[in-house]
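For reference, the chain that follows is the form predicted alone, supplied as structure tokens.
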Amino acid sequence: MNTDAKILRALRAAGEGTVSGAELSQKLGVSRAAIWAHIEELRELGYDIEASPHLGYRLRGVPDVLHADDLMARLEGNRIVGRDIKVFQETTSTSDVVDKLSRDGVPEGIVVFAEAQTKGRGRMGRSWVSPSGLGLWFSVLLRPRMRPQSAMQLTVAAATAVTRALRSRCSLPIGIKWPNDILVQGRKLVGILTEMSAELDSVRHLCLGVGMNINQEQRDFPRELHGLATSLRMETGEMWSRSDLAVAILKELDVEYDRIICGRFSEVVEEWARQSVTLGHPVTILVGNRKIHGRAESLDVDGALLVRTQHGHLERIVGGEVVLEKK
């Protein structure tokens, strides 16, 4: 953790109190002049840091930006997810960056954020609209020891983690639609995309991409998404701190990833099922030119959806498009 991150952690820990330059200098092992220089750099980034000759420094406000050092300073306790963070002002897709990092041998747990994506993507070749400064667009590099057939577990775990983080902060009727959508009253709030590189019997690496609509208004979405997509601002009428949400989500992702690698997927499924808007509902699954009609019953040990068809057969669904039908 660098000096900026350590300063921000100390200022946040002080709450409404102050931290003296001498105390920071001693803790960080740098001169008071160096502390002042770092404080000035943080101010230039938009952090409102009050300085008193007699009392020290106090953090009065933070900017609505994603700052890697600040995010890392707030993730103490995470075992894997968020052990390193990179933030880009703009990139094609955060998943493209993670894919390159994975091929360079970077350890798992690194998270790549972008303030804007020019080629954000979702499932089945769809694009994901990623306007600058209005949402969270990020990808996580993971290297789980698992069979490729079980990779869907990570999508289920990610949806559970994001939903739990959101439910702890708002009372919206949030629900998970298998396999990768988080909805509010039928409109998409969050999309999750899992991309994998694997051998025949083992996963090399996995990229977990998350797109969350936060402070958009309806005019920020293309006309074709009106009525289909939503944001926290549209649902609550309030502006949200993207950095606060990012920290909350990364903490929950770390918890869920630990469950997965410790073989506790059944616990994840129990929580996922309580938030699901898919289980128990009639569904139509579109797989290529084929349509499967039935009722979604459960998830199997790999995270695949089990659907009881109209003919009474139990179909295992690992891909395709799920359409929720009215009961």
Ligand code: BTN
Given for the second form:
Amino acid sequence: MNTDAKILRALRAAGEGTVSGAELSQKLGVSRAAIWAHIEELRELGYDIEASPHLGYRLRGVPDVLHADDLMARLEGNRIVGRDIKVFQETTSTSDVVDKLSRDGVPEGIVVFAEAQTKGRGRMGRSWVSPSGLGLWFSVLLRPRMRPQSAMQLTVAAATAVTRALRSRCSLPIGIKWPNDILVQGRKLVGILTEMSAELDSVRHLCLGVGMNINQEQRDFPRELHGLATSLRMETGEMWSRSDLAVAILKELDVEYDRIICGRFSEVVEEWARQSVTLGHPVTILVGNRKIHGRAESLDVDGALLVRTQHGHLERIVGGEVVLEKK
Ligand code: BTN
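Right, and the form predicted together with this ligand of this protein, after the form predicted alone?
Every component of the complex follows; first up is the chain already shown.
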């Protein structure tokens, strides 16, 4: 952890109280002048740090920026997800960056955020609108030992983790539509894109990309998404701290990933099922030119959706577009 992150951790721990320059200097093993220089640097990034000659420093407010070291410091309890974090002001897609890192042999757990993406991508060749500073656009590199057929487990786990993080912070009627959509009353709040590189029988690496609409207003979305996409701000009328949400989500992702690699996917599914708007629902699945009508019954051990068709067969769905029909 670098000095900025250590200072922020000490200030956060003090809450409404102050921490003296002498205390910080002793704790961190650097001079008081160096502490002052770091405080100035943090202020330039927008951290509102009050300095009083007798009492010391107090953290009055944090900016809505993603600061890699600060995020990492706040994720100290995580086992894998967020062990390393990179933040870009702008990139094509955070998943492109993760793809490159994976080929360079970087260990799993690294998370790449971008304030803005110029070529954010979604499922089925769609683009993902990622305007600067208004949402969370990030990708996680994972190297689970699993068969490629089970990779869907990660999407299910990620949706469960994100939903749990959101539910602990707001009372919106959030629901998961298999496989990757988190919806509020039918409008998309979060999308998840899992991309994989694999041998025939084993996964080489997975890139889990998450896009969460946070502080956009309606006008920040292109017209064709009006009525289809939403943001936390549009749903609650409030501005949200992206860094607080990022920390909450990455903590939950770490918990869910641990469940997956320990072979406890059934626990993930149990929780997923409680948050799902898909199970028990009449659905139409569009797979290429094929349309499958039926009722979504359950998930199998790999995270595939099992749909009971009108003819009573159980179809195993691993891709395609799910349309929820009226009950
Ligand atoms: C979807 O719903 O179709 C999935 C959307 C996934 C968007 C995220 S944003 C971060 C990461 N980088 C991308 O280019 N896509 C994913």
